[in-house]
Every structure is written in C-alpha cells, then in structure tokens.
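Given as structure tokens, the chain that follows is alone and in the form predicted alone.
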Amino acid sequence: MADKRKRRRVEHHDSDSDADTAHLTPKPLPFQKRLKSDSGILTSLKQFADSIRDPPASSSTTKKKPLTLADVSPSLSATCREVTDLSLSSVQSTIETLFLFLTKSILSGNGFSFTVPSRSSSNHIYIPELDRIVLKDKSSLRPFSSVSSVRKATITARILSLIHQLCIKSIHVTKRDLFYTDVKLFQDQTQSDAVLDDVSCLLGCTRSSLNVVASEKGIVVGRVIFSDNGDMIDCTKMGVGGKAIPPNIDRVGDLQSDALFILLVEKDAAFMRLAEDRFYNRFPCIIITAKGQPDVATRLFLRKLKSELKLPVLALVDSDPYGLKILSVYGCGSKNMSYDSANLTTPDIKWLGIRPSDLDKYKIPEQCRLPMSEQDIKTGKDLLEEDFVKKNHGWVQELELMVKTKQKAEIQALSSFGFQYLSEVYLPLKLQQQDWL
C-alpha cells in the first residue's frame, strides 16, 4: 500500500514537471515556422550576390560600361550638365581666372555679375536610361549692382575667396566652420551652405573638391575593413553604435569584404537593435545608415562600396511617403545636388521593405498602424508622378496601397512582436524568399 502511493506521489510530481517545462517553452513568434535554416538562406544569397557580382553571359548587363550624361544627350529634349572631380590646383586656377574676368568687367566700368546655373525645381529632367535626376543647363544672373542680388552676389564672391585659401592651404573644412568666418554676412548657415552648392555648379566641380565636408553623421558596422587616412578600421568590431563614416571620402581605401550584401538603413534605432544582435555574423552584410536624411558623405560612402565590391544593396525603410523618398534620393539623387547627381546616386537598390504591403502580410497590429495626414497622403500623390517612381511598377502599387489604406508604419512596428523580431524573422524571411522590389 505504502508503495502504490509513493507511486502516485512520483507520478503526480512528473506530470507537474511536463507541466511547468511546457510552460517555460518560449512560443513561436509569427511567421517564425516558415524559416528554413540559415545555411539554405545563404545558399540563395550568395547565389544571388554571384549573380550581381559576375552577371551570366546572357543578361544585358553584362561587362556593358555604364551609360554617361554623354552617351545619351543627343536623345534628350533638353540641355544637361553634370560636375566632375578637379584637383585643388583646378579648382584654384578656375577661381583665379574667373575673379580675372570679373575684374576686367569692373575696371571696363561693366560692374560683375556671376552667372549661375539655376537649381530652382523646374529645372530638373529625370533620365530612365542613367536612372537618375539631371540638372538641366538654365543659368541666371546674379548682378553686384542690382538691390535683389546685391547681397546674394557679395556671398558668393566671399565664397569663392574662403574656397580659395582652402585650395592654397590644401586643408579641408566643415560647412559650420566657413559659416563661422563670416556670421555678420551670412547670417544663416542654410544661405552659406546653399551658396557653396552654387559655386560647386559654378565652377563645374564636385562639392567634395572645394574641400569643404559636413559634420559626421552616417555610420557603418558589419563585414567590410577599410583604411580611413591610413588607418585600418574592422567594423566587425565596432560595437553597437559603428563606424562614423568618414566625412572626406579620400581618406576610404583598401576596402576588403567578405559580405553578401550591404544593408541600408533608414534609422539609427533599427540600425542598433542590428548591430546589437550582431545580424552580420549570421547573414554576412555591411549595415549603414545615415539616420533619417542621407548626407553627402554617406551617400559617396554607399556608392564606394557598392562599385567597388560589387555587392547587392537592400533597403530598409519606414513604411511612409518619407522612407520611400529618402530611399529615392541614394538611388536616383535629390533635386537639390541634381548636379552632382553622377557621384552621389548608387544604382539598383532593392526595396526590401517595410513595404505597405507587409502591414498585411505580416499581421502587424492595428494599433502598430499610424493613420497618414493629409500632407503624408499628398506627399504619396507627388510621388506617384515622379517619373522614377513610374519606372518601377512594384513601386507604384505600393504607394497606391498606402494612399488607398491612408495607413503607415515605422520600422519599430515590428517590435511589437519582440524586440528581436527584426533580426531574428522578418529580415530572415524577407532574404528567404528574396522579397523586395
């Protein structure tokens, strides 16, 4: 008797044990049973990163130089320029022969006046065949002797007089310091940094050849080493919070990569919780992100890499009229730079999401769901007759979605199924099934 019931005493502790182990067994989180192992996921990615690297003897893409502003001008129904990268000694003998010419124009008792490429936003053509935005070649006056101008006039030539110390010194600035020479003219940073665009255009040259960068601000981590003015940086050892992507892109070299694809990333908080989870270990990629904005050092960074590694670039993006157009402006250029739209613009980046059809798809959650505003519902409009949009007919029927839904979503709407639900699923199955656009 004694040993039925210490029978029923050890059975009953047992049932117990199943009990509290069944309890501890984590649920699966949505969509998670649809993996298949991480072997066969980069099976399919280096297939496809092969495939980008040496396309087959078939495609059209093959061993073809890229297409200039050059090659297709004769075609256009409009006039287009483009800058180009000048040695400081160029740039230094252009501002001396210009500020020559003006001063036989004031000796000759004509005043001076510069001509400048207008940037206003009409003057702006998009070209399917370059898959980027051009600056067409419609210059206005800018008179020292007319009241409107006058002060626009005298910017400019303080300008062109900072930039050319900068070429004899062969030393590099932020756009804050040239700012900072002359606060009492310029007054606002913005008008000084909208005025160096103007000389850029002016002189025929990159923003990058007057020697003046913006402050840090993109970052990097992941598969990539590379020396930034001679010294060697491993990003795989970088922690959570990166590589400052260096502001000068003279200083990048020596880039070396094991990776499989570069990762673009809208926002510094999505790029953390990457970073964090170390997701380039267990898929090989490079993570970069200019949070929010792309800056001009970021964006030559991005198309350093993507040429000279020959890798496969995916976006990540809020689900929002303003991700698809920061995405837009590392693919095809900002009508604000269309002039240097050449060495700023990386082409054939995929949209791997959040897409608006990943709301669905992916069951994320009514209150995850933002309603979009009447000025984010005509941003979307815009957008659907831009003519790089139109080229990608995924694209168009996203945004029509989103329009139609008036709903978007950020990135971090993920997290509302687990803070890791971005590196260890939605990302893993998106690379699966080789879902973006």
The other form holds:
Amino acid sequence: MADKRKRRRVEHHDSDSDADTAHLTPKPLPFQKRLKSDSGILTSLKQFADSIRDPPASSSTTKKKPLTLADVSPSLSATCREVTDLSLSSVQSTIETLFLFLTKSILSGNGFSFTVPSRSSSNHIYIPELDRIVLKDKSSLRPFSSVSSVRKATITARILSLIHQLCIKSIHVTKRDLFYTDVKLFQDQTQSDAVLDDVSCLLGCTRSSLNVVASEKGIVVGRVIFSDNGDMIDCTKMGVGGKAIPPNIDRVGDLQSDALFILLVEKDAAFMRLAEDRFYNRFPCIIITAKGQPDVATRLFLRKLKSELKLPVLALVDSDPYGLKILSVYGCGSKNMSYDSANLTTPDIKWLGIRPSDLDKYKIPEQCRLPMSEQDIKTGKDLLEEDFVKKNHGWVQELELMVKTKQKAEIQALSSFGFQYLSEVYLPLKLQQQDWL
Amino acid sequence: MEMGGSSESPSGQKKGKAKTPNKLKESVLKQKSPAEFFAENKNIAGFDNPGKCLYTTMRELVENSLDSAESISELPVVEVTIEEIGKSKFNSMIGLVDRERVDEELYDDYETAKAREKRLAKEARDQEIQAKNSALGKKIKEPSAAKTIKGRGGASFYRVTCKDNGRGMPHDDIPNMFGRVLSGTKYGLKQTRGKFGLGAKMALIWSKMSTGLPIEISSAMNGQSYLSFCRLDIDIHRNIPHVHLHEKRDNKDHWHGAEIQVVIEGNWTTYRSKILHYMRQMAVITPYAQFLFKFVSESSDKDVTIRFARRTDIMPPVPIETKYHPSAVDLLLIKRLIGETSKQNLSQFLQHEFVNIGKSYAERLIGEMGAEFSPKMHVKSLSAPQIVRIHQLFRQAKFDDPSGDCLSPAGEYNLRLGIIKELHPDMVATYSGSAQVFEGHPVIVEAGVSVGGKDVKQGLNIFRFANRIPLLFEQGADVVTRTAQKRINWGSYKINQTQDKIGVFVSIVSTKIPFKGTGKEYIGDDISEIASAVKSAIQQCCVQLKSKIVKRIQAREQQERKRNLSKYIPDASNAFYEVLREMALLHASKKKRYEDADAEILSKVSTRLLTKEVLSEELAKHVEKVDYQMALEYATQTGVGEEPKEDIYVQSLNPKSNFIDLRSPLFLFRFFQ
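May I ask for the structure of the form predicted in complex with its partner chain now, the form predicted alone having been displayed?
Whole complex next, starting from this chain.
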C-alpha cells in the first residue's frame, strides 16, 4: 500500500516538473554531474570483482586456504569451543548416549544434571586471525535438584527428546512449532529458543543439524539463480518483493550468477526501492536484506553466496551505531550464536554507506539528520572498544566522527533529494569512486 | 493577624454581589466581623458540608486536647463521643431552650431566605401542576413532594463530646477562648497542630448555624479546687462571646483537663470511614496517647466503640517557641516585631528578635544598611523606608540555616511503635531525616514503610501527617502520594507495588507547613526541597526493608523448594521416558544395537520394568534427599528462631514516679529518682 502511494507520488512529481520545465532541461540531482557513464563504472567494478575472485599472484602466495580454529588454537590462551555440522544419525546417537548416561544417574538416585556451555558475554573472545567471535570453553552445571535451574534442566530434557523425535522421523520444524509442542512447560518462546541454542552447544552441532529452523525473514533479489529443494529460482524474476531466503541452507544449491557484487541492505524500504528500480540490471548485483538484525538463514545464505561465487560484499546500512552492529553480526558473528560463528560469518564485508562522513560529503540537509540519544552515543563509544572495529582503521575514524558530531541518519535521509536519489546517484557514485571501507 | 487582613477582600466581593437586589444599600459601607467572614466562608476551615463539618469538628477538638495535654507533659487520654440525636429528641432539646428560639429565627432568615423562597415557589408550582394533573385524571405525582420533605427532614444532628486530661483553661478566659474567632494561644512561631485559633470556634459557629444550640465547656486546671462550667454561644456579628452560664462547680475527683460538648448538624453515614481513618492514623502518630472513640446511635446496632490503647509512655519533647529567621520575615512582621520588642537599640533588636544573628553579625548588617543606620539608634524611631531597607537586606544577606531543635518530630521510636500498634505489619522500617530548610522555616521529614498487616489493602496505603496531624483529603495531589507512586522504584527493593500491602507513612513537621489551597489538607508537589526530602526518607526505609525481604524470600524458598522441584518431575521423567521408549523400539527391531548396560536398560523399558513412574519415583526420592540436606545446611547457617517475638508493653502502675529523660532520636535513657 505504502509503496504504491510512494510510487504514484514520484510519478506525479515527474509529470509536474515536465509541465513546468518542458522548455528547460530537467534540474539535475545533486552530484549527478559527477557521474561517469555506466559502462565506465562497470569496467572498474569488473576489475575489482576479478581481483577478489582471482587474487593477484603476489597476494596468492601469502593466501592459504581459510584458517580454522584448529589452526590458531595453539596460540590462544584459552581453549575454544566450536560446533560442526553433524548428520541426523550422529545427533540422534549423541542424544541417546547422553540420555542413557543420565538415566543411569537417575536410577542410582542421583537425579540428573546437564553440563551446558556458557553463552554469557564473558565467555566470548574475538580472534583477529579468524576475524570472528568464538566461544570459550567455560560451561555451567544445570542440575535438576536446584531451585534455580530445575526449570531449565527440565526444558533442556524436553527439547532434547523433541529433537530426538525429529531425528527419527527426519523432518524439519520451525522454532515456533517446537514451542507449541509444550506451551505449558516453555511458557514463552524466548525460553525454548534459548534452550535450543544451549542444546546445539551441548551436542556440539550447528542449529541446522538439529532440524529446527527459524521462520523466513531475509529476502534476496538480483542476478542469481539457485535451486531450492529442487526448484530452480531466478531472482531477477521475483518482482519487487524478492525471494524469501530459504531456512534450510542444505537444500540450496546450483548457484549461478553473473553479478559483480553482493549488496547487503539493512532495511526493507531501501531494498524495495532498489528492487523496483531494477538496480541489479543497471549494475549486475545480488541484493540481500534481513530487515534489521540478520537471522541464521540469511547469514548462512550470504556465506554460501560469498564462498561459492567469490564476489565482493558491500553493505548499505544506517549511519548509526546499530547499522555498524548489524554489519558486525554479518561479519564476525553475534555473541548469542558464537559457537557456530565458523559457519555463520562472512569475512571481508565492505562498508559502503551511509557513513558518517557521507552526511557532509553528500550535503544531507540538517532536517534529515537526527541527534543521537545518550544511549546511541554510549553504544557508539562501546563499539569503539570492540576488536572487530579496531582492526579496521577506516571504521574507527568514521565511528569517531559519528560520536563527535552526535548525528545519525537513516538510509531514507537520501530521499530528501528525491526518492530515487539512492539508486540514481548515490550508489552509482559510490561504486564509481570505489568508496568503501 | 493574617486572617484579619484577608477578611477585607472577600467581604468586598460580597458587597459587589449584593449590589443588584437593592440599590439603596449600595453606598452603605459595611464592616464584617471575622466571625461573620468565617461563617460565610466556612469551607476555608474545612466546614464544607454537614458530613465534613462533623469530621472537622471532631478533629479540631481532638487536636486541641492533644496539644493541651502535651503542653503540660501529661500522657494524653482523650475520649471522643459522637452521639446521634434523632429528630424528635432534637426538637425537644430546642423546646427546652426557650430563649434561644428568637435568636435562631433571626439566624434562619439570614441563612436560608432564598432557599425557602425557592422552595415555596416550587411547592406552589408543584401544587399547580398537581391540580392540573388531577384535573386531567393523572394520579402519579407523589414522589417529588416526598423528596422535598425528605431533603429537609434528612438533616441529622450529633452531639460531639471530647474529654481530655490536659491543662484545662483559666476560669475567666473560657468565654474568649471559645467565643472570639481569631483569638488563640498558639500564635507564636512554633510547631503546633492548630494555628489560627479557629477550630473550636468554627465548631461553635457551625453549631449555631445548624442547630442553634450553645457549646458547653467544663474545665479544671491542675490543682484547682473548683471546676469551671460554661455554656455560651457566639455573637457572630460582633465576634464576641455570648455567655449563658458561667459558674464554678465542685471538682471532687481533682480532675484536670477540659470537656467540650457541642451539638451540630452532620452526616455520619458518609463520613464514618473518614472519621475512623482519622482516629486510626492519629493513633499511629501518637502512640503515647490513649483514645476512646464512641459512636452512639439511636439504634444500638450501629454503635461503634474503638479503643486505641497506649503503646509507650515516651512523649516527643514539647516544641519550643522560636524566633523568626531573617529570611522568613516580611515587612509587616518586622514592623510588628519592632512594635512589640522590649529592646531599645537596633543592634539589640536584631540579636534578640531573630535567630542566627550574633552581635558581630548584627553590626556587620547595620554597617551594610547604610550611613543613616547605627547600632545604637532607637529601634522604634525607624522610618518606613528604613524598615524596607532592613527587609531588603534580610532578603539578600546570607544567614545560617535555622536549626531543627525547636521542632518536635514524632521520632522514629514513636512512629515505629504507632505503626506496629495499629497495623501489625509483617515488617516495618523507619527513618528520620535531618532538618531541611524551606523559606527560612526548618522542616523535618520522617518516614516509615511497612509491609503486610491487618486491615491494609493491597498496593500503596499512604498515611500523611503534617505537624503530627493526619491529612486525609486531597491525597492525589500531595507530595507524599506523588513521590511514593511515581518516584520510588519499589521493584528494586523487592517490593511489589500492586501485590504487597505497603504502608507509607510520612510525617512532616515544621514551624510553618507549606499547605496548598485553603484547607490544611495537603502539601503541594512543587517544593523541591520537601519533595527530595520525602523521597530520600522513603528510600532509606526501603533500603532497610530490602535486606529483611531478601532474607524472607530465602526462607520462603526453603519452604517451597520441595514443591518447586517436584512440580517438574512429571515433565522431566516424561522427556526421558519418551527417548528411552523410542530407543527400546529401535533396539527391539534390531535397527540399532546397543551394548551391555545400555542394552540392559532398554530391555527393562521393553519389559515395562522401567517406566515413566519408576523415573518419577527415583527423581522424587532424589528431591527429598536434596531438600533435607539443604534444609539442614540452611538451619545450621542461619540458626533457629531468628524472628524476634513481638515485645509486650505493660503500662506502668505508678505513673507518678519521678524521672529524668535523656533523649536521642532513636532511644531514651530514663533515670528514676
């Protein structure tokens, strides 16, 4: 609805200006003159994409196959924990072994207790060599005989028994399904979701191996063709809405693409604009959004695209601390899911915009900028302390500028020059200048 | 003084209103006596409607009694009786007092001529309509007539009696103490319950307005061989007492104190709860007093008798009359002090009539005033502009804050006992703040917070006291209510604002309480000094309570641990059994092989030797064992019987023994001689 109205307004505006300024040339958008021809930009983009795909000889000698935790672990002070993809049968037998062990404990009158890896914030570490957050090996006991943990212990047992059923029947369910199997015990979906993450840590497998998926959140559009559970999907023919990113990444395959880059968009609205303007036809690309904080499926999908197609990833996020935070989750993982960061993170994402320095560079009017709240500034300063920000000098500078000016802006601030400014001028100019960090 | 001044403007307004009916009277300059002014604007003193009049009358008498007893350091014993007087009895009472009738008619004209005119006109109209209706053959016209009769006959009358063991009154002063509005003994600058000398007189004015019956006073002072009895009413127009009978009687019991009896119109049904609340809250803030409250109605089933027993014999010290703080005076006050002072020269006047001005400071001030001032100059010779200059300097100069020594807060000790005595809470904490200053007047804020108790509703129960009087009306706008509801984060003290029975008691004492509005009903939320003092006092109480509450939660966890653990046994054993059953099926169908001990367990499941019930049983046994261990551990850690038993107060048999008290805010040493 809103989009239709928006489009009509744009058209209306166009016809208006036509009538008034028919004898004049249409007023150019700011900075439009600086744009070179699309073909020029495309050539430079192609070179850039090629350099990513086939690194020059000089760097290829230094670049080995990607590092794993095992490679760096000897140099680490604390041992770290990581999960792997397990087959259904091995998940099943892990659960069975655990349950047999606990049953013996119950029968001998000792109750039962789970040893669950701690996912608290103190148990995380950022490893620069890997460029992602990993989980340390601290774990906590969850005994049935303590008032504080009896509830969680029971829920853990219940979730494990449900996963066991899934393994036997070999089917997938959503987190919501799981919650509804025993609402009375779980009370709240956040509780069953949290225990589900605990369980995958406990069993040492990824959450996808548990056959539990989250409902679809992310969408993709652009120059990519893939098969979803056997059906071929052409993402150029997905309309404005885009294709929902499938929750089961193991059913996705046969990736084909002629795109030059992947564009990661924070927000639905900007995604809609780019999809409607068919931005991917002007500059061949794949556009992805997770509508805010990314879910597991989107992160897995992005990782798959990046690793199989070897394309550069450019991110378009709000110019505020949360935009950068979202970027960091794609890049080096969230603390909540750090046990599986190896599978979820996509290294080397470029920060295209909107960057704090863009506010002045593109002369975004004052009324479109927002003052940062106390909370925003605090978040910004906290981010400056984070290792994943510190390793990128450009990011530190940008973030320092944001905290200093105390101004933030959303992607929509660009609409002050016209709704299509984003796709017509801003992004092409950015690509032309290769202005990313 | 202040009241006398303000009486002029309302009477002026009154004149303006009365202009229309009679133009001849317009130019006549009228004088209003203070009594007349208050009779017309009796809502100022809390006499809004019959119900509230009954409440205020009772309240004023009780407060006078307490002030009177405390002024001679006697533990107060106050007996209040409200007796309902039926219409027939009331009529016979008026019948007896023949002489009064004349006066009352005069009064009746004065008050309700308009009402009667209206009523007559309406009755005439009703009759007309009725006649019309009956002519038309309609019958239903009774209700309106019945209603008017009910409205006029519905007024109920009460005899309010209040007897105390206070100072009593000098025989000759009695008529003036009751029959002259704005005359009083409490005008000085000190913390008192009453202030304007209005209370008892307003009761008398109201009795005169509503029943026309005089007030009866019996009084005897300590060691006085006779008992003064006085029956009087007030000449409202001249603001002088009108004495019916004033005689000395025998005082056989060597009683001292006062007993005041007044008959007024009132409404017990609507103000019953307010009156009882008032008595209860008064009992909280004055636990050293003994109250006996009786309501006697014509039908004995509605009778109420409540006795609020004494809980302690320690009284707060008598408030001391203090001198004015330089920053709290106005021009008029300076003029008055100059008129009253016994000192001759300016320097002595400054030192003697104000607090916080020493000799050297007085001289510095005089030096600052200007060349025409000198320390030795005659204070009575100051000209009007010179006084203004003194006032200006008082406003600008810096003075030390007044001390709270002249105040008499209830004290944590008494507040705590009062709360315990009347509410029987599960736990209580009290806090007494240090003296604050508001506009040159010292203010002390004390607070108590209780949790649980009997006759306490869930959520916040606010008890407000100003100069040790309960405040019952205008609760919503009061600083205490606002603070307790909006600015205290009860959750952080483990108190549930909606579920727990929370009692919040805040007592504010000052030489001048900054009441809002005309009635002494509430203290506004706009005074930041008081608001922050109230907040911190309540918070201090909460901090004390928090540790107790945490301990209690732990104790409760101990008790409920077994139940909390057992609650999850079915779910847990179910989860285990489901997995085991599936595995047993796989094992039986040979899809999957298990080894030794594992196979043994699975075969037990298949043969139904190991069932859900067995798992539940084993878990229950385990819970039992753990619970026993934990309980033992808890008991060895905390010890048994940690909760103190409630101490009992036994009234001393011989209250006349001599002793010296050494006071501290928290305790008191009493040396018996």
